[in-house]
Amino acid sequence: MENSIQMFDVIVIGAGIMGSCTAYQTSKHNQKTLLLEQFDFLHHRGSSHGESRTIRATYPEDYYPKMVLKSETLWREAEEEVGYKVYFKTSQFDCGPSDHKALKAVISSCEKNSIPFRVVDHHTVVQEFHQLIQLPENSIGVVTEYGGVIKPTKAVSMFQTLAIKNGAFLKDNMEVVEINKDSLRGGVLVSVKSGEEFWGKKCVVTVGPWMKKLVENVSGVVLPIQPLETTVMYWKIKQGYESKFTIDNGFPTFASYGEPYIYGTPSLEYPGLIKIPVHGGRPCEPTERTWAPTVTLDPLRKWIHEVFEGLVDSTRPVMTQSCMYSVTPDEDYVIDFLGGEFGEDVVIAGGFSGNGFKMGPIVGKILADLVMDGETKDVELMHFRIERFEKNPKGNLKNFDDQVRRKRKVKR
């Protein structure tokens, strides 16, 4: 039996964007890599599917912009390697009340990270975006060049394709049920529901909304990661204005700070429609989803009507899609060694809080560094360590409110 176990340098559990990027990086560095996925590849049950994700460097936290810039470079390198595009660049527009703490922190973060930006008010925003966007008198906007749209399903497929090209082994419909320390050979034994076992010198666990459950089952460690069910919404653009809201016309990716936090992307994946959701959802295990809208629409309708002044029909969304977030108390990531009996043999990554997709390439590189070298030089991981929750259950302290809206029940 022992001789029948397949052996690998690195086993990556979870084939969403983080796992696929990790498998790409480890296989690129000649590590014999196995990527395991519990469902079909490119499934729609987690957080890495769909037609669009935003890339932006405007974060209230000043430790994220440099990660975005490094990730953007890696997106471009992967596109060049595979031969097609998944990243479509435009500008980024953040707006909100001029005294909003998070928006002021965005400006401070841009200054600290040397991100060029300009501030517009309710007068100058009209010229900035060809009269397509309006702001109230007490609001401001922040415009930066680091915006864009990533096509997520295509992007995950791209990194899986490149991993295979590098010699990685990919297996789907492989639900991991156990990870055990191999006391004889070192490394870990990974067992799947079908009964198969795999041995790995190192293991990476990055399973999105299943993170808390799997890590607790295999180690007893309880990660403060809450899955949320969220709803992506598409709204119809007024006839005759469809081309105005496209990247080709210079329309930006955007975010509005306030209650609720609203974000969106230019019209791209569905001609004549624009994606405008609320950044939030309801606490929900991935096995208990309703697949129905998760937030009340009235504040969103009001915002769309006021900002786009009738150029986008705010009556109701014409299309909705269900997705999952994984949120920590401080809305920062978890990237760390699992520790305990596993020591540095198992690396975990989760809690990407609905804003992590853009970071996939740099997170994949970080995770590859951790399993290959025991450290990473790309990013300071202080803000992402598990131990921060031992010191304070709320995690990293911040001087602005949470961005992710969390509801206790579905409102329709």
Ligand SMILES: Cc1cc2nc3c(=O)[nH]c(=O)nc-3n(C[C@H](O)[C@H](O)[C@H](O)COP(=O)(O)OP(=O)(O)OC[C@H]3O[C@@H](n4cnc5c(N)ncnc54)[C@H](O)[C@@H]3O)c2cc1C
The other form holds:
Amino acid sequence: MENSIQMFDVIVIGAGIMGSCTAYQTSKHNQKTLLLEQFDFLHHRGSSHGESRTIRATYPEDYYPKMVLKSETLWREAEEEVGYKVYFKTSQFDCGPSDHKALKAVISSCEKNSIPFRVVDHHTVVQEFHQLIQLPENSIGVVTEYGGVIKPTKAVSMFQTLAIKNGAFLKDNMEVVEINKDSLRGGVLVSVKSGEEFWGKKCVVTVGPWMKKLVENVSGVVLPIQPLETTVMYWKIKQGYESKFTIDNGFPTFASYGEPYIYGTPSLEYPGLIKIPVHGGRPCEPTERTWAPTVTLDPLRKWIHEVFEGLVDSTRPVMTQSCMYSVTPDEDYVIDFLGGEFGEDVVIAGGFSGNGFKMGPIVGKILADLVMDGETKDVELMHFRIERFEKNPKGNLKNFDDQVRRKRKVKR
Ligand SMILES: Cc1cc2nc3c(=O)[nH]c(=O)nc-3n(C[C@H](O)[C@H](O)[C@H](O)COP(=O)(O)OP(=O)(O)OC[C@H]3O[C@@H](n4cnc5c(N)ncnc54)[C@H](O)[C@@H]3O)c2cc1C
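Could you output the structure for the form predicted together with the ligand, given that the previous block was the form predicted on its own?
Every chain and every other molecule in the complex is listed next, the one we just looked at coming first.
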């Protein structure tokens, strides 16, 4: 058995967008790569499935926009390599009360990162979006050109396809149960539930909502990453107006700062429907989900009615889908070496707090850099280190409120 163990330069655990992008990057750099997934590839039980994710450069934290721009370039490169599209560009519209701290921080962050933007008020918004969007008198909107929709399942499949093309080995239905330091050869031994074992010089853990549990099991390190069940909601557009809410008609991806934070994408994946969910959910264990809707509908209904003035039926969503976020206390990512006995042999990336999909390609590049070179020149990782929670359990300090709305956990 010992002699027949399969050996790799890099073993990536978890084939959501982060793991798939990482396997693509490491295999592209001639690293013998193994990507292990606990369920079927492209399953719907994690965070990276579905039909649409927003890409936007408008973040209140000024360290994200540059990552988005780098990621955007990598999205385009991958599309070119594979020969089909997963990213559909439009503008991004962020709105909210004019004194909302996070929205004001978005404006400062655009300025600091030289992201061109226009501010509109309740008068000028009407011309900006062909009278489809209305704002209350005390609200403003911020329009930037860096918006768009990414098709998640198709995008994950794209990176897996490219990784295979580069020579990576992909295995699904392989639940990793142990990662151990190999004290004889160096590197790590990765064991799956069926008993198979693989050796890796380096290992990358991108297991999304399963991160806290797996990392605690293998290393004792307790990461404050909380899985949340969230609900995607689609609403019906009034008959005769369906084509108005499309990218072809200049309709933007959008976010509304306030209580609750609401976001949405143009009508694309299901003609006649528009996606408008609440950014939040209910704490859960990934293995114990209710699969039930997670939001109180009234504030969302009211918002839809006021902003789209009856052009979208706000009675009830006509379709819902369940998904999971992995939220950190400061809503910043965790991208770091695991440390301890694993030192720099194991790299982890999680806690993407409901906004990581767009970053998949740049995160994959960072993780590949970390396992190949021990550092990355692409992004300053200071805000993503594990040690921030040792200094302060809440993590990075911010002068605006959280965006993700967290409901109470369901008692079973
Ligand atoms: C409804 C919804 C809307 C969102 N909207 C946006 C958006 O508009 N824009 C945006 O940028 N982001 C958005 N996000 C966030 C984004 O989708 C996530 O940040 C991203 O998909 C996280 O990817 P991941 O690879 O870290 O996790 P996952 O996709 O969950 O992948 C982790 C994988 O690891 C596997 N795994 C777990 N444990 C093991 C194990 N022991 N062994 C082997 N495999 C294992 C899991 O099965 C899973 O496939 C949204 C998320 C949701 C749920």
